[in-house]
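Form predicted on its own, single chain, as structure tokens, below.
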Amino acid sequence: MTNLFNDLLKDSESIFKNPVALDYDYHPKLVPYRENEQHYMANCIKPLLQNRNGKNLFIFGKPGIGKTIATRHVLKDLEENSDEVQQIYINCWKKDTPYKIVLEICDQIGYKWIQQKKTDELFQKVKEILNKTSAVLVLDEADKLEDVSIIYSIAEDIYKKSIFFITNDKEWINNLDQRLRSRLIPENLEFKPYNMEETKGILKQRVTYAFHSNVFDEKAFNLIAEKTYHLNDIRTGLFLLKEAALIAENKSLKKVSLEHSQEAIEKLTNFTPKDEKNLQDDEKEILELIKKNSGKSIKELYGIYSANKELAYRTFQKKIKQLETAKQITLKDHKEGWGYYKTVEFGYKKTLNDF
């Protein structure tokens, strides 16, 4: 009988040196082509080191162009050079309510006595702790917040701080209440897409970290770099590098050819930059419901979901939109008489030609 694993490369023969370097959340020692943006962030934080209030910053730009990784790098650099400033990073996709955010802050500042305390009680403790020092608070994917009241509390009650907001939506800050904007007075920092040369440089850096020498054929690498540049999303490029290498390895080859890159690109329609495991519990439930009822309208899905769960229709619609943004589902418009309605299909249907 043929052994199905005979042609598998041994551990010592793998073309991967450090596959973790292809994860988007991996933090390289250097973040290339974002030096100016990182200096700008650091300048907003510097007053905190002089026992003064820092500046607030609104960071915006398209997905996959380095906003988060550059910010995390600045926080890491601050941590290595000073213990005077408390650093708090929160992803609002996962922590989208004041209670969840305050719980996360408690966890990051080491406050453990959270049982049976309400949001206001917990925030009072957070305020007491943070006002003994100074803090940088980063709210990543800030546009996913269901309730911005926590921003009021932080802006009003934390004395020495810098608040960084990161979002893909450049209009988000303008849609905030005028009273809140006047309290924040944030500066704007736009991350512009990488050009072709920068895209190649970033991917080459990751190739160096992730693979042994001379793994990628030049044409194979260039094709992936070109696709990444056209899609303006480094996450896509990292996916293609990893996928092309896996295709080569599965064929017991130690070099990635143009054919392997082409095959990886064909798999892009199934690639979702925000993995399902990062979804909140209720989003996973809704996604599973869609999977079983693909093609139904939003109202039909809500009818099924609300039979067992309490959730406002408006909130349900927002969750559907978030799943679309996460490239887990596809929304389709339909006309019926004088009106329109949307159906929801499981999976992301775009192809490369759609971009």
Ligand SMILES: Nc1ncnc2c1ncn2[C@@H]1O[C@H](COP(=O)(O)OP(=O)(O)OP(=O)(O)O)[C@@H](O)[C@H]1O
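None of these values were measured; they are calculated from a predicted model. Positions refer to the first chain, counted from 1. The term rigid core refers to the maximal set of C-alpha atoms that superpose within 1.5 Å between the two forms. First, how it differs from the form predicted together with the named molecule.
Once both forms are fitted on their core, the CA shift for Tyr33 between the two forms remains under 2 Å.
Lys127: CA moves less than 2 Å between the two forms after rigid-core fitting. Put the two forms on the same core and the Cα of Ile290 is off by 2 Å or more between the two forms.
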The other form holds:
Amino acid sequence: MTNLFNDLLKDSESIFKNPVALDYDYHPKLVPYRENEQHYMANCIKPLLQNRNGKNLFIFGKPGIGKTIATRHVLKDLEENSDEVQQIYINCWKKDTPYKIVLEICDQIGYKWIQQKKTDELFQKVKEILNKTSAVLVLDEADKLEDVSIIYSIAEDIYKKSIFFITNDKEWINNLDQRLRSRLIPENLEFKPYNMEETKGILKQRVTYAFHSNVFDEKAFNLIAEKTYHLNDIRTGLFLLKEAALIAENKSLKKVSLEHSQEAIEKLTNFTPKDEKNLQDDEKEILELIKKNSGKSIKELYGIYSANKELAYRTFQKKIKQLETAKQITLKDHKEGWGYYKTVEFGYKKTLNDF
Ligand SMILES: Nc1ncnc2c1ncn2[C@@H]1O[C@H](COP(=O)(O)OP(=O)(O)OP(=O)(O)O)[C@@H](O)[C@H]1O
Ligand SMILES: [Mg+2]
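Hand over the structure of the form predicted together with the named molecule; the form predicted on its own is what we had up.
To see the whole picture, the full complex is given below, headed by that same chain.
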């Protein structure tokens, strides 16, 4: 048998200098083109540094355009410049119940006596600790919260704070209970997609971090930058850079050329750029099920799933919807008699025209 690994590039010859720089959660040192947004956020926080109450902020915009990274950058800057303000960042897709959120806050503020305490008791502790100083609380992917009661508690019981909500869903805040909205009165900050030049700038920066010099052929890079610009999603761009380089590397080449970028783009139709790590375990299970039963209706899928697991149909439907938001699946409407039913396909096949 021939040696399968013979003709592969040896490690030291990899075209990647620092592949981590293409990970979605990598934090680049600079977040260019979002300076105005970062200033806006900083201004909402500033009163906290003067011992006054901060402002709340509702941040929205399409996926993959820097909302999370810009916000985290502001938090990091704050951390480096002040000890007075606590910073808490929560991804509500991962932590979607009051209990999980409170636990996460405890973890981030270093409160360790969490055993056998209920949500309310833990929140009392959180309240005591945070009210000694002031806090910025970021609720990212806020629309994924199962239960918004925790927002009430924070709004009511933490005295000096800024709460930032981040979501793709512009309407989310308007759909909150009026009593809650009147407690929050947030300012709005919309993130607009990057233009062509900005998209190129961001991807170029990552190429410099991730690859040895001159690995990316200019045409190969430009094709990916254009595709990324048209899709308005930097995350997809990072995926394409990595894919194209892997394709070249698999062919034992040391340069990425146009055809590798083209091949990477062809893979996109089934690809799901939204951070897969955000998926919860049950969502991953449901996704696996869909993968094996692509094309079945939601009811049929529920039939299979609920044979082994207890889950309400409504919750199941909600999970399906979340998988669609996460661009993991495609839902299709079919007419039946007077009504409609939906089938579920694995992979995200919507094109820009479908929106
Ligand atoms: N201005 C920028 N400079 C450097 N990297 C950026 C910039 N904007 C976005 N990115 C990168 O693009 C990817 C997506 O950005 P981010 O996660 O902030 O998107 P998002 O707007 O929060 O998307 P979603 O709504 O899907 O959560 C990240 O890997 C991020 O590092
Ligand atoms: Mg985000």
